[in-house]
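One chain comes next, on its own, written as structure tokens: the form predicted on its own.
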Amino acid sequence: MLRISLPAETLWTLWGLPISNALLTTWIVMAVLIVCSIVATRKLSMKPGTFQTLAEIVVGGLYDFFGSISGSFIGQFFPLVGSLFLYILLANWIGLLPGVGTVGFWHGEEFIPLFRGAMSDLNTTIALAVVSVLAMQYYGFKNLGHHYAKRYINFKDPILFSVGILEIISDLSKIISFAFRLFGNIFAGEVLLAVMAFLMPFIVPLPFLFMELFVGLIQALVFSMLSAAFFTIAVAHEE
């Protein structure tokens, strides 16, 4: 019988910390990105090989793309927004691989998948949202110094003070917006695929699988693009 769990299932505990199937998938995504980074950069050459060429195309394309959003600030933002994009994209696509959500073990009468899409766990998306919002504050103070604090606390007149309160609420709401947008889209896609595979396991789920590949790309773009845009707004706030 088809069973869909909203929270990620706990596989075991490590030093008292619960290790979920979504966290296990996250570690796999991190390992893949780290290995690819090492392989692409360990023997850099003016005449690059196939893997270095592919890495330069991907990184260069992303740099130009985000540069159209952040302008002269792209040098500061790119390491983070580029990493966010690649991490979210790979996590979304790995979550669609055969075995993710279907390979596992039985605990009593409950089936526990060994792997689960990382972005289908709200804890993961909230963590990414917090990182993005905190990074926005970091870049703001780094570029504008103590003047950046006037965005939130300004006693010059009641209007500016009220605007500062609204800015605080706006930044806090970004965490909710970032987290639930990414989680909702990815989790809904995985539920759709699970239902289609349960009802009609052959051929029919394929169009939905390709659609989810596209959705995974779009969600990675949306999250990283919005982050880049918010970073740019933060550093240009004084202007």
The other form holds:
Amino acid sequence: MLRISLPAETLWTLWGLPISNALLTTWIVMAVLIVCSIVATRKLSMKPGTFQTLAEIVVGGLYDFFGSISGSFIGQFFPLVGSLFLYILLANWIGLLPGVGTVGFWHGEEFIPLFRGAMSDLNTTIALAVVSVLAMQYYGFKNLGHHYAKRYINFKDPILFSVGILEIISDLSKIISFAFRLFGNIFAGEVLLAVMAFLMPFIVPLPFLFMELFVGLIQALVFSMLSAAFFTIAVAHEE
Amino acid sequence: MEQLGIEPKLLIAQLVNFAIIVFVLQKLLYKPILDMINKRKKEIAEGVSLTEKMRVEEEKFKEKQEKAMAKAREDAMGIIEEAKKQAKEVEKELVADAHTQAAAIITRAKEEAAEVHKTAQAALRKEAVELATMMARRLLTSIMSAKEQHAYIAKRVKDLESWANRV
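Could you please show the structure of the form predicted together with the partner chain, as a counterpart to the form predicted on its own just displayed?
Then the entire complex follows, led off by the chain already shown.
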């Protein structure tokens, strides 16, 4: 029978840390990214090989793309927004591979999948959202100094004070919106694919699989673009 | 929280994971690749600027070349004009020389002709006198005495002399 679990399943515990199947997939994503980076930059030359060309297209393209949002601040933001994009994209696409959610073991009556899409675990998406919002504050203070604090705490007049309170609420709500948007889309996609595969295992899930590939890309783009936009707004903030 | 699967330890683990991936990607991927792209861009920009510089220099060189060609053409035309002028002068000199030589030849030829004419005249006169003398002698011997012969001959000689002077 089809079983859908909202939280990621814990596989085992290591030194008190519960190792979930989503965390395991995250490590695979990390390993893939690190190996690809090493392969792409192993023999850098002015006449690039296949991997270097691919890496230059991806990194250069992302740099220019986020540069069109962040302007001159792209140098500061790129490591974070570029990583957000690549990490989320790869995690989403790896979550669609055969075996993810289907290969696992039985624990009594319960089937525990060994792998689960990293972004279909709220811990991952909340962690990324927290990073994004904290980075926004970091860039704001780094570029504007103590003036950035006036965005939240301003005693000049009651209206600005109220706006500051709203800004605090808005920034805190960004964590929730970031995390749940990404989690909701990816989790919903996985559920949809699981239901389709359960109802009609052949051919029928294919269009949904392609749609999920697209959703994975769009969600990675939305998360990283919004982060870049928020960072840019934070550094351009003036009272 | 538990129903949503939010576990603080896992959340921190994911934060650490992402921090590691940002650090590693920055060191292993972004920095080397962006440095390489910038290096290539710089080289391309240098190449373009060098090409532009070379193009400007080529234009300058072409301009110089054209100027030099124009000057050379002008000089050549001057030389040709000068040569033509000199050729005309030489031609004039040659024609004048030829005229002078021709005049001298004609003069000499006239002088020679006059000389020949004079010589021929003298020879003719001499021959005519001898012939007349001979004829007269034969005639007079048959019809006149010695005295009459002398008188007649003398008269004829005089006539001949006056005739020869007229020719």
